[in-house]
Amino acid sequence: MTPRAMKPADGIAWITGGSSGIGEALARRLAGHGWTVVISARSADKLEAIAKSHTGKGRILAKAVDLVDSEGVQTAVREIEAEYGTIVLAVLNAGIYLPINAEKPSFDDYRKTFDVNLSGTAACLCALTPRMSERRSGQIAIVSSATSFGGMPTSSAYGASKAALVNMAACLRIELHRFGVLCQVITPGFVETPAQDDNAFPKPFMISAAEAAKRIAVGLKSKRFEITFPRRFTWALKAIYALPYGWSLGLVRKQTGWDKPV
């Protein structure tokens, strides 16, 4: 069965990391298009506030879950489907950015980043892909980042986790195609979220969370593998990282200000 993009009539959408930023904005956007959207994060209060504040078409429902707890994720997915309907679209958006200073790195920050960004995503996949494969239908979009394209300062944990997510999504795209499950990866540039507050380097072409949600929603209606934006930034970054490392890393050092003496 050939995978296809899901529609509101097919079932419900589930968004992780839905209590703020891109996740919240995308939930509002999809609900406005008629979807029933379940948002998840650790903060039940924030999720409930978002759900209650939504007006208009569609619905936003709250389901608190700690994605690092794989058994808790399995339970949450079972309860969501029992209470609200079949999850046909999942946007695995939950993630954290903890800057790493290479001269004084924190192992705990590395661990936390990989736990949330990688293990949390894997826990969701383990709960979703067996169900979707059995149904021969579904759509999963994993939110990575343009930092997945190559090295960036202070991003040795975040960038590594996001690069792994691209590889993960590509593997799933290959394997799940024959089961009728569509897998995509989302690689945004800089988006106005609290995570950007800790970024010390320039952030060209930054867009709002609402604009990011708009572009993601359009991409989810397609079958293309990568949803990337803003393209004038992400495509330029891809071009830089396509250069030999001796050139690309030097360019990144210069453009981010990391070529200055300590």
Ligand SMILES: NC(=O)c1ccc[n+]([C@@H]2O[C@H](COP(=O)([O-])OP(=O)(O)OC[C@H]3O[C@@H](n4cnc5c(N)ncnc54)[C@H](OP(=O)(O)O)[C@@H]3O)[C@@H](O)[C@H]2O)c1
The other form holds:
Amino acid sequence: MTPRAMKPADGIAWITGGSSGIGEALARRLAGHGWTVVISARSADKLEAIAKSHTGKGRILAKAVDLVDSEGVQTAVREIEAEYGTIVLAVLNAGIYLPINAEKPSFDDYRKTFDVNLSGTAACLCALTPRMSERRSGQIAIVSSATSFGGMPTSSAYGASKAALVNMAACLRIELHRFGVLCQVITPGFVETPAQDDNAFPKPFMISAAEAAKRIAVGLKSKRFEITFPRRFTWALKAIYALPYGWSLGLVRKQTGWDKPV
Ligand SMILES: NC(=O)c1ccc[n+]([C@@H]2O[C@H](COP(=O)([O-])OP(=O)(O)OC[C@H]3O[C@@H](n4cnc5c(N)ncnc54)[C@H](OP(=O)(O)O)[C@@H]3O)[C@@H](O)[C@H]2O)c1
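Given the form predicted alone above, I would also like to look at the protein as it appears in the form predicted in complex with the ligand.
Okay, now the whole complex, with that chain kicking things off.
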């Protein structure tokens, strides 16, 4: 069986990090396409409010879970499937950005970033891939970031976690193919969400969360490995990182203003 993009008639969608930003916008978009979407995050009240406010096609349902609790994730997936239906599409989108400054790094911030972005995603995968492999069908999309492409100042935790997610998705893409399960990675550039509120970086070509959701929804209908946008930004960034390190890191240093003396 060849992996294929899932459709609303196949089962339900699960989006982690669905209480705000890209996850919320994608839930609304997919529901609008007729999907039953279960959204997860820690904030039960926000999830419920989004679920209640949804009108029109499809359904949005709330299931609160902290992804750092791997047992809790197993339970949540079991309960979602028992209560609402088979998860055929999972968008593992929950993530945090904590800036790390090299001159005063916080080990706690490194750990928190890896716990949520990496271990949290792995916990979801441990609940999903056995089920989907056994069913010989399903689709998993992991939300990474354009920061995964190469070095960025203050991103030694976030960027490392997002680069690891690309590798994780690539490994699973190969393995899951023979079980008929599609695995994709999403590498957005800047998207206007609450996560960007405290980010002092220049944010070229930033798009709205609704626009990001639209592009993700298109990508999910395809079978391509990487869903990346806005391409004028992510492709330019990829081209920069294809240069020898001496050039690419120098360029990024300049573009981000990190070439100025302290
Ligand atoms: N915005 C951008 O420019 C951008 C660019 C590239 C990639 N991304 C990635 O896109 C994804 C969504 O980001 P966003 O910008 O939409 O951020 P956001 O609005 O801050 O959303 C992050 C989501 O993750 C959830 N979350 C955080 N920690 C969690 C935990 N321990 N367990 C469960 N859920 C948790 C949050 O809900 P609770 O706090 O309620 O748990 C929230 O729903 C992230 O992976 C981010 O790295 C964003």
